[in-house]
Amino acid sequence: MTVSERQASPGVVAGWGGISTLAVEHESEDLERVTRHVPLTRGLGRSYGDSSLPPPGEPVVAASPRADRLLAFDDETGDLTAEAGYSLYDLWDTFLPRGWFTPVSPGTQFVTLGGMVAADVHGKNHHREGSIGRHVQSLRIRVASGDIVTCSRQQEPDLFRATIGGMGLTGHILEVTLRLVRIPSPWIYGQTHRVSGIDEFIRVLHAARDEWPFTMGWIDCLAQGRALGRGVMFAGRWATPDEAPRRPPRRLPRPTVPVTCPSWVMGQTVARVFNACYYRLHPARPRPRIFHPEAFFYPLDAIRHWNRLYGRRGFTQYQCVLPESGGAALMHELLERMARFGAASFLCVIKDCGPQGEGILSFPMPGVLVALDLPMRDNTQQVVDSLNEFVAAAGGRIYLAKDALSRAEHFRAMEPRLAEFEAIRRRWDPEGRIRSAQSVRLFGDRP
């Protein structure tokens, strides 16, 4: 064992929402070695549910964060090759000052390249740039047989498509080649303004598609009546050199939530007060300004261990996308269901999604995305069941990187693509060696 390798011993392995298990976690710079006899590799543990937890019958997992070397970069094409544990946080520090950035960024920078590919992450610019898989050039993977395979759109294309968004179930991602994009400055030029209700929100999102590369909205999901779906619209683009401050952006300070809070902190009463204040904080009409890129892309990263605010029982996030053909009517019904259950949340996000990606199980599709944080309570399973029944009937789908409570029958009802994914997966893993707690719950894998 080297100084860069952590002693493997049983301990608590958890998802970001608080679901945990006792398992042995192998963490080493030598990811090739530690992935030889384990069912799953995990990154920084920012998936909310159980997708990065090992199956109950084999409580062992490989961890990639120490395998974080930058292997190559082509400053002509922007092609970056790095080990799977290389994080978006490190990519920021290295490439943002040099005028390069990832073409797609999720809502946190504390993710690894391997995790970004496995979840096929999307960002505020999905309507323009799709999800991250669109920009991946090739992958190096240890498959269930123990062989190491390089795959791309030209080489083993089925494995490539199944791995993008495949939640780590096709093999252990060892290296990623991703094409970065040039940016004119490291600052964001953007605007915010209040939106009075969900009908206006849908119109505003659609109208912003052509003008703004980055768009998203925050919804006060506790508002009802004529204010149903009111919120705040955010839009932005990379600032030009003339617009941007001369100095590069420094890392923002990040205070820490030091302890696990009591459950009432994220309860409905506090949520109502917070939502009303946050809504009024923003201008009624668009007001352009320069944003710090961390504040724009990663507002939740401003507080370390913010998940502790949800108390000992933790939380889950319900993230779904509803087809564009359903229009505002589907959003009305979804929000009304949330309100009937009293689904209190400080975070309810709405985004505009573009075409479906290459990944067979890639989450986004043309339509409207909604993400809602739900504190774990006695009725949370009932809330998720009700929302899943509605989303399946509407022709929508859920995001596996956030899911903790969906039932197998609901997932299968949403996923006509599942049979193709499973066929490719079994071709590379006929004995079902690569699996997770989530795949046991949703895919019917052996525990």
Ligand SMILES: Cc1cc2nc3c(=O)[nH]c(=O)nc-3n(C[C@H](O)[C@H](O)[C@H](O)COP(=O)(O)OP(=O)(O)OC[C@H]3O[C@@H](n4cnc5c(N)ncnc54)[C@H](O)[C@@H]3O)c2cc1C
Given for the second form:
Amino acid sequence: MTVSERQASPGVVAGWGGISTLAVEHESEDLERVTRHVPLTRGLGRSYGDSSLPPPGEPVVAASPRADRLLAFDDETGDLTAEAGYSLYDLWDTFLPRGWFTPVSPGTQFVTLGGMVAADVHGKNHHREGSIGRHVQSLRIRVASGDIVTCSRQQEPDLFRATIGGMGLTGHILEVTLRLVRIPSPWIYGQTHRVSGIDEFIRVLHAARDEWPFTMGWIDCLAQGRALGRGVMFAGRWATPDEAPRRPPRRLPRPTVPVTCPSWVMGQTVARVFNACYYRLHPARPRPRIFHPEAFFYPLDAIRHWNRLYGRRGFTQYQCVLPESGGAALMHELLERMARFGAASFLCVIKDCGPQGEGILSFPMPGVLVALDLPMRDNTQQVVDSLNEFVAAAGGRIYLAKDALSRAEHFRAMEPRLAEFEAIRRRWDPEGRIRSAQSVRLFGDRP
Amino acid sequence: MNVVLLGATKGIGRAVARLLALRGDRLVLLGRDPEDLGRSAADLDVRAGRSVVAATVPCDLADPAGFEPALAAAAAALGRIDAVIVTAADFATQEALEADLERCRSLLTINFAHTVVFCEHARRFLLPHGGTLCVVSSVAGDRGRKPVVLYGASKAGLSAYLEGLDHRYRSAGLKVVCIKPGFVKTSMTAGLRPPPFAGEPAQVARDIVRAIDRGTPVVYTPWPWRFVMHVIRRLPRGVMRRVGF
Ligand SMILES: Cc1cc2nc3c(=O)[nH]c(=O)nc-3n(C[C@H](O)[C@H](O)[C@H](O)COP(=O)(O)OP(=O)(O)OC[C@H]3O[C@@H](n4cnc5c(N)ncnc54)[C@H](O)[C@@H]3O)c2cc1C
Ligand SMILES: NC(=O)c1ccc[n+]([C@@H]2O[C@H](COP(=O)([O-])OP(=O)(O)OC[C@H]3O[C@@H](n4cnc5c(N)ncnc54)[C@H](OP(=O)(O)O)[C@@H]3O)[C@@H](O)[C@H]2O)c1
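Return the structure block for the form predicted in complex with the ligand; the form predicted on its own was the one displayed.
What follows is the whole complex; the chain from before opens it.
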């Protein structure tokens, strides 16, 4: 069980980046009970910003992680019905040994099914499998009126499409039916290699599309000039039974960061050293090998509470997708803007995105996705504003699950889909009861 | 092992049931909400990858008339009962109980009198062939303390009963296991500030299953509570009167 992976202290509800509000989490096995009369439900709080926080002044948010029962599994189709608080960590234990896995996984396993659907999460295989919404068969939702509604592609399709990627704003997800995929073995066959700059990176990512179901790049965003956008390319697929080790993968140890660190820990100097070492650690040419699946999918889960490394002020992540049509030029410009602000970071990731999913506000679209951790500094708001202006002009968009600082006008400029979403939302919630701190900030909901 | 659980729908009981299901024990779930019991049964079956729950039977600790029939139904479904595990109990803060004496009466009745009566029925089902009766009491029963005067008293009574029962029937083949959890993060304690050594249900469940397998009469869990309570049991009354815990 993963309940311990949360880090709530009573009376405070916080996002993963550290932004917090005074409120109480009502957590219970009985999610149906605790979702009555509350504005929002949250999962394991792995969204970075304020998506999972109740609006200011609302004292209570429902929390799902104790609602973690499996209700049905069909081992012909792979359809799993579970309560919304069931986590990927648990899913791993139950289904990996039986040859089943989630079709789409974000970069951490400490997420709930409800949180995955609400953010319509994407994984390293977005170019192949799309985001999680594509694999969701149906949802059971408590809507604003208090009624419980089952929706799917056939039944209340509008509510279904609005809820996938709807950041919890259409109602409280109680149960999810997700189609799992069969895997040939629980191990990963993959390769890593260094990439010398951003142009090459985009080329390599595109070239890998057909061969590799899982791809991802890490960028050393402190490297400048010719080395701008240099980094490490990761590619993988499930290993065949012949390639895989006989033994099942054991859980990796997870040391914890016990206390909140001083802010220099994640400062420029340390980042420079770390990035240079990390870059050189990887081979120049691809060398295929077998990866432990936990190390491949969830490298950051290796350290519990790693967010404490960022100190008291915490951090945010800037994650956007830039349209394919803009080519590598857009990436150049984005990286240079970041460099100008000295917004150095350990973690800068790029991914290749495939077609947009059916969720109305679903984040990914064809193009290159960039995610960059930003320690909170005095100029972080400026950095985010500047990046947002650029992304809006380029026809890209940001990922709400990571956002803490964007301004409503920038969000609106990036989201022509907002009107359709809001129309459906109003139909199900005419009084505007379901809200989050983020929806007050970005969607114009009443506080 | 054929196990009957009362209280497996939530918290510690849910975690214990999952461990038993995964290792292949056959289970009967007793509880007060039939529909909810069905969902827990489905959870255990899906997690185990096969049918492990032989039956679910309605049984409310508030209604002692139902105890015997429920246990009889469980015995019929299992053939023979090897262990009965009781994790069900009521909890309320001292303030809430002081403010509402009807609530107080019902908690004392459920946690002590009715739990004991349930155990008396369970004893009769277990004794003929031997078996284990495992009941979750609490560290709150070890010492009269300011924040848990009433709830603690119900658990003190329960712990004393379980000790006596163990002495009386161990030689006849009935092993009685009294579990004394410290603070565990479950819905029961949601909203309370976790003290040091607060435990997780999964961790406590591992200790409970081990205690049942070994027939250990008293187990503190998580383990540091054994030492914490060792000290607290020996504190002079004058000290206990002054401190807040
Ligand atoms: C290390 C790390 C790596 C990550 N990598 C990726 C990645 O690769 N791809 C990606 O897409 N995301 C990634 N994320 C983000 C994460 O997957 C999402 O934020 C996800 O939504 C978190 O799930 P959660 O259960 O913690 O939900 P929370 O953070 O608690 O909530 C997220 C949103 O979902 C809503 N929500 C949660 N549960 C419910 C419910 N039952 N009913 C209605 N609404 C609900 C909340 O209201 C909120 O708006 C990463 C996060 C971390 C910390
Ligand atoms: N959590 C702690 O810190 C802690 C510490 C010391 C001791 N304990 C003891 O540990 C045991 C388990 O606690 P927990 O934290 O797991 O509690 P919990 O999460 O609240 O679960 C209690 C369980 O008891 C059942 N139950 C309650 N009243 C019942 C009744 N009248 N009839 C039948 N079933 C009933 C509940 O069933 P429903 O689903 O029907 O509600 C639920 O399954 C209890 O004996 C408790 O006193 C707990």
